[in-house]
Structures are given as C-alpha cells and as structure tokens.
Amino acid sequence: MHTVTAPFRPPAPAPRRTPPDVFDLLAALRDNPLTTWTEAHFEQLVIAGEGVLGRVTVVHDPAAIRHILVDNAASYRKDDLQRRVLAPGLGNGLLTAEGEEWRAQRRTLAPLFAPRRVASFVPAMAEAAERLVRRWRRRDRRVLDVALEMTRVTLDVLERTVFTEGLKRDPDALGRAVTRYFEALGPIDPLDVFGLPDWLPRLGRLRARPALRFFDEVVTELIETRKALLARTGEAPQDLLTLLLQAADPETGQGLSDLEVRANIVTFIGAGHETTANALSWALYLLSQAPAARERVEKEADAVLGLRPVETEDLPRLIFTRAVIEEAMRLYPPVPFMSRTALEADRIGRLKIPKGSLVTIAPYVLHRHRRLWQDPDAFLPERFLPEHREGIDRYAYLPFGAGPRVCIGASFALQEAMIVLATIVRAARLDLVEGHVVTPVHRVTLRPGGGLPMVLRLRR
C-alpha cells in the first residue's frame, strides 16, 4: 500500500483573532512583529482602518501592489518609521536614499551587479562554500548553530567579491556586530512609532553604538587602504570595492561621494549578507523537516556536480536546489514587511489613498494569504519549479521587492545561495537537535531566534 506523506507546515506565530490593542501593538513590535497580523490579513485582500500611525492600508492583492510599487511609484516613498530604524547604520546609501540621490546612486551602481559581473563571482563564492564544509570534515556528528554558520560563509563571499585585498579585522568579529546591530535595532521603539523627534533617545540606538562604531572603522580602513593603493600604482583588485570607488553615473559622470561609498559598503555588509545567511539558514531547517525534499536536493547535487566546486555552467541544472530556495524566502521572506508613504491621494479601483497616509505590503503575509497560494502554510519546493512557475503571480512573490526599488542585489544573492546550498547538501546532512524549538523572529529581517542548533553528519 502507497502511503503518502503529508508536507511539513514550519512553525509560524498563530495569526490572531481581534487586531491588537494600543499597548499590545507596542509590545509586539518590540518582541516580534510577526505576531501583530490577524486572521482577516490572510484571508482579506486589503483592509484599511485608522491606528496608531494614522490611516493604514494593508494591501495584499497582487494588482493594487503592482500599481504601488510599479505603476504609479513616484507616488509613494519609503516611510518614515523605516527610514529611522535602518538611517543610523546604513546611512544615506541605496536602501534608504530617496528621490534624485537615490536615482542617481541606482544608476551608478546598477553596472555592479549586471548578469556578466554577478556570473564572474560563481568561483570566488564556489571556493567560500567549499572552505565551510572543508571546515566541517572535523566536526563530524557535532552539534552547530547553522545560523552563525551561515552568516560565516556569507561574510567570507563577501570578502571575496566586495573586498578581496581581506578584513584587517576578525570575520567573526563583524559578523557578531551585524548580529547585534540588527538585535538592538530591530525592536520597534514606540518613540519611533509616534514620530517623536530624533533627538530623544533610542535605548535600541544605544545598544547598537559599539556595533555601528566597529562598522565604521571597518569601511574606513577598506576604504582608506584601497584609496592608497589606487593612488600609488593606479591598479586594484576588480572587486566590489574598487568598482565602487571608481563608478560613475552614466548621465552626469559624477562618481559617489565617500560618504555614499560608506554607506553602500555598510548596506552590503549589513542587508546583504544577513539576507542571504538567513534564507540559507531557513532552506537547511526546512530540508531538515522534509526528508523528500533533503533526498531529491542531494542527489540533484549529486548528479550535478559530483565531487568538484560549482561551476557557471552548473547553476541551469540545479533546478530543485533553487526551488528549495525560493520556497524557503516564500515562507520566511528576508524582508518580511515594507511600508510607503503616499506622497499625493490616489485610487486604485475603488480603494482610496489619502496623501499621508501609510501603505504596507507584507511579504510574511502576502506569501502565506490564504487566497492567492494553495497550502500556504507547507513547504512544497515544486510550487516553483518552471512547470508550476507559471502559475504564481508576480506581485504575490516579493522576496526581493518589486519596480524600481527592487533589491539591486537579488540575482547575486539567489546566485549564492544556491551555490552554497549546493555544496553543503552534497557534502553533508544536518538535523535540527532534538527539542529545539524554531521560532521566526522579525528583526528587521526575519531570522530564527535563539540560533539554529543542528547536528552535522558527513555524507562523503
């Protein structure tokens, strides 16, 4: 007799009943955000009320978001709230410029990651996934957090692409510094809820000091020793760094400042490698919970790549290894949440939009909501492989964003996730230790709280 099994459904804070009161909002956008969202979020296409930040539309149909972030986007700008929880470490760069600045910086960095440059980093970032499990030979059956694995190996691509010349610092050093950046800054400090002035202080901010202190004397020795070296022999490594220092817009031909040097470097290191170690983390938790889906994965890898590093040619083939991927980012979205000011009234269809007001599309929600994905709750990979691709929307699948902002970086991101997915699962098998309990916590971006404990066991 055939048994089927059923898919695994991966932990998720219960949606409540009733919207949260005034305190119990605050509370949760301290502890975790993720717990605010009610019943009538999954189940409704948009929902608009008054609340605590004024009058909030809640948008989750695939056109309206479309019209939002696409259509008619200079009607709407990054607001406020998130400008002053990510401002004081990213500062001005890509993430959080508005207007003609960020216009302009899009131009000039938008070269950086065309598909020829991103497809030139496959062996720099092949040689970092093969140093991890190399790593690993010695650990055989011992127990790992996964988390801070992950942010390792991300860290080491990122020295590899960004800064090739090396840290002068610890890796790990930064790495913890992100980690606590993101820990002080990601609760929600009611000051910054209701708008008060910057001046008041922040006892996130407070924390986050001596992480943005390290951040800044990090980027200021890269950059200081790349400067010099430019100076002195007008050649460098061709990597992230050097092509930063030497962009230029292509209408006005003006370079970036240093400060926008800064705080780009900042936003790679900071959003960009804590993005992709998180879905790593995640795809390897749910692999753990699927063991269908661990088996297929491992012997596509297998097949693909046998025993030697991951090659351009390869990244077409591992078919399952990207859906496994992006499955991961559907469940637990980098960026679980997004918000935007409407700059002037609008309408879409009958819904209206006052000038003010705030606009919020949920990743967490939108890729989780009950009308526009079958089984939202399980993890089914196959939902995107290209025979089913068709049939997901593509304003119901934001992982990167969507329209002008979206993430400048998503394709050198996806890129190395799946090389080191790859690589990992044709080397070795990791399972979540026994009574550990899996928690998504939004900190800016959703990351699994209390770490990822699992026991490695060596496959070759």
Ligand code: HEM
Second form
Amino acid sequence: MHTVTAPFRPPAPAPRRTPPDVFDLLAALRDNPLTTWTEAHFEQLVIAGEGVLGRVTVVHDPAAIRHILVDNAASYRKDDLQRRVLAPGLGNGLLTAEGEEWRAQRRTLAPLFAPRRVASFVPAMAEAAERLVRRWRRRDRRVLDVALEMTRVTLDVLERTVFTEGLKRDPDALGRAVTRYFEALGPIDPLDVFGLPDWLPRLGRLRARPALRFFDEVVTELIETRKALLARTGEAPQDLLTLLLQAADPETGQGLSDLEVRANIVTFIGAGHETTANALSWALYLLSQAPAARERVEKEADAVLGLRPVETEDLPRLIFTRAVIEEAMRLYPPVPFMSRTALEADRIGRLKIPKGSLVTIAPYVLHRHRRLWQDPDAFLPERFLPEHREGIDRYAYLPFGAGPRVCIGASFALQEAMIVLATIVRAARLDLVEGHVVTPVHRVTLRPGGGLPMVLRLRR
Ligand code: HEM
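Can you swap the form predicted alone for the form predicted in complex with this ligand?
To see the whole picture, the full complex is given below, headed by that same chain.
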C-alpha cells in the first residue's frame, strides 16, 4: 500500500507571544538569541520600534531587503554591534572593513574566489572528505559527535586550501584554538549591546585571549615561512596564502599589507570554518530524520560517484545533494542574523528609516516566514530542485547575504559542503542517538547546542 508520510518538522524554539522585557532580552541574547523572536516577526514583513538599542527596524520584506542590501547599499554600513562582536578576532579583514578600505580589499580579493579558482580546490576538498570517511572505517556502530567531525573536516579543507604546506604543530591544536575562540566570543556581551567603550574589558574577550594569541602566532609563522619560500624559489603552492601575498588591486596595482594578509587569513578561517561545518551538521541531522530524502541522496551519490572520490564534473549532477544543503541552510542558516546602521535617513515606500538607526535582517526568521514560504517549518529539499527554484524570491533566501557585501566564499562553501556530504552518504549512514534532543543555538553561528551525537553505520 502506498503511504504518504508527513514531512519532518525539526525542532526550533517556539516564537514568543510578546516581546521580552530588558532583563529577559539580555539573558536571551546571552543564552540563545533565537528565543527573542516573537510570533509577529514570523508574520509581519516589517516591524519598527524603540528598544534598548534605540530605534530598530526589523525587515523581512524581500523588496525592502533588496533596497537595503543592494540598491541603496551605500547608505548603510555594518553596525557596531556586529563589528564589536566579530572585530576583536578578525581585525580589519574583508568581513569587518568599511568604506574605501573594504572596497580596495574586495577588488583585490575577488580573483581568489573566481569560479575557476574555486573549481581548482575540488581535489583538496575531496581529499579532506575521503580522509574523514577513512578515519571512520574503524568506528562502525560507534557514536560520533557529528558537529565536531564536521568542524574537523572543514578545518582540514581550509588547511589544504589556505595554507597547503600545513602546520608544523599538531593540526588538531589549531582546531581546538578556533573552537575555543568562538565559544568564548560567542555569548553576546551586555557591554556591547549598550555600546560601552571598547577599552572596558569584556569577559568573553578575556577568555578568548589565549586562543587569539595562539591563533596570531600560528598565522604569523605561516606567512613568514611562505614569504621566505617565495623569496627563495619564486614558486609556491597556489593556495589562498600565496594568492593573498601576490594579490594586487586591479585599479591601483597595490598589494595587501602584511597586516591585511594576516587579517584575511584569520577571516577566512573564522568565516569559513564553523559556518560550513554547521551547514553540514544540520544537513546530516535533517537527513537522519527523513528516510525518503536520505535514500534519495544516497542513490544519487551511488549513481554519480560509485566508489570513487568526487571530481569537478560530478558537481552539476549532485542536484539533490545540493538541494539538501540549501534546505538545511534555509531551516538553520549558519549566519542567522545580520544588521546595518543607516548612514543617512532613508525611505522605502511608506517606511521611514531614520539616520543612525539600526536595521536588522534575520535569515533565520526570513527563511521561516509565514508569508514567504509554504509549510515554512518542514524539511522539504525538493523546494530547491531546479524545477521549483524559480519560485523562490532571491531576497527571501539569504544564507550568504546579498549585494556588494555578499559572502565572497559562497561558491567555495557550497562546493565544499556538496563534496563532503556526497562523500559521507556514499560511505555511511548516521542516526541520531536515541533520546537525544537537538536544540539550535545562536552563538555567532547557528549550531546544534551540546553537539550532535550520532551512531555511525558504514554502508559498505
Ligand atoms: C556555509 C558557509 C557560509 C555561510 C553561510 C556564510 C555566510 C556569510 C554571510 C551571510 C555574509 C554576509 C554578512 C553580512 O552581509 O552582514 C558573509 C560574508 C563573508 N564571508 Fe561567508 N559564509 C560562509 C562561508 C564562507 C567561506 C568558506 C569564506 C572564505 C573562505 C567566507 C568568507 C566571507 C567573507 C570574507 C565575508 C565578508 C565579505 C564582505 O564583506 O565583502 N564565508 N558570509
């Protein structure tokens, strides 16, 4: 008999009926900002109001988002809250720079993420994915923390693409430093919410300091070694480090300063590591709860890959794999929240945005908005198949942002996630440990709180 099963609706904090008061808000921002959203945010396209942060306009209207991020992007800048939370670690790399400094860096870095260059990283990504499943061979039927495993594989990819020569130190030590660093920075500090001066010590930053220092030392060592190699031989692996050292602004011919090279290495690791790991963790979790979708990705991987590693030509054929990743990033966008400050007064139709006020766009809310999606809380990867994708408004789906500040690593990340996911499902099945309750937690990125314990079952 043919039975139609209901789609899986994964766990998410229930939206509040009414907005939190100040104390509640601060506690929620520290513990899990996802719990601050109210029913109204998921039902109304724009909500403007005065709060502890002054005037805030919460925008989830695709046309208004396009206006803010694209058409009138010059009237906005990343706001201080976002910069304060990120900048202590990322320096003035591309993610946090503003104005002319940002424009020059973006022009200089664009060729590093051009399609041909990103395609040249397929073998490195495939090797990292193969190494992961090889490590799993002796762990059949054991429990893995899949969140940790994904963090490892994305770090391995970064090591193979950013600095091929590898680290002399224990590679896991860098992973641990990165994770500790983000954990310490993660909770939003009330001092930052109220915009208190930078010289006041923040607990998070004090805790992050050793991780930061270690990070700095490692990256400085890498740059020095590579510069010496280039000076000695004129040749070096064509990874992102060499490309950064050789990059030149197409308009001025100017290269990057040592400080900018370092800031961008740290930025690539910071921006590309947890985000991609989270996209993969959520995809594997969702597949474990949706047997039909899981069988379909497995069949696709078997048909396209057989037993061999992923190659560049396979990517356009991994259609369902890609749809699963896109749907995972819809339900659990790795960057769940973005914000901007208006540099001047702006008007979008009847909506007035005062100069200096804050505008927030939360992909997490946008992607589950009742007015923009059908069955918004259900896991339905089919939405992203080519025949349905046209129905999705470009500005209703923003895992990578949009406009001039759109994620420069978007195709790098998508390619990596597809390669790793296809390699995993070809080799193994992962099932959530019985009784484990998955909770999405917003800590800079959106991750499964408390990890993702899953039982590994090798497929062959
Ligand atoms: C699934 C993985 C990823 C997601 C979801 C993601 C998401 C985003 C988002 C939403 C933004 C825009 C933020 C804003 O406008 O406020 C952004 C910017 C950025 N991302 Fe990603 N990212 C990912 C992977 C990567 C990777 C792999 C790299 C580099 C190797 C990277 C580097 C950057 C940089 C440098 C920016 C700043 C761009 C600029 O301001 O010009 N990201 N990312």
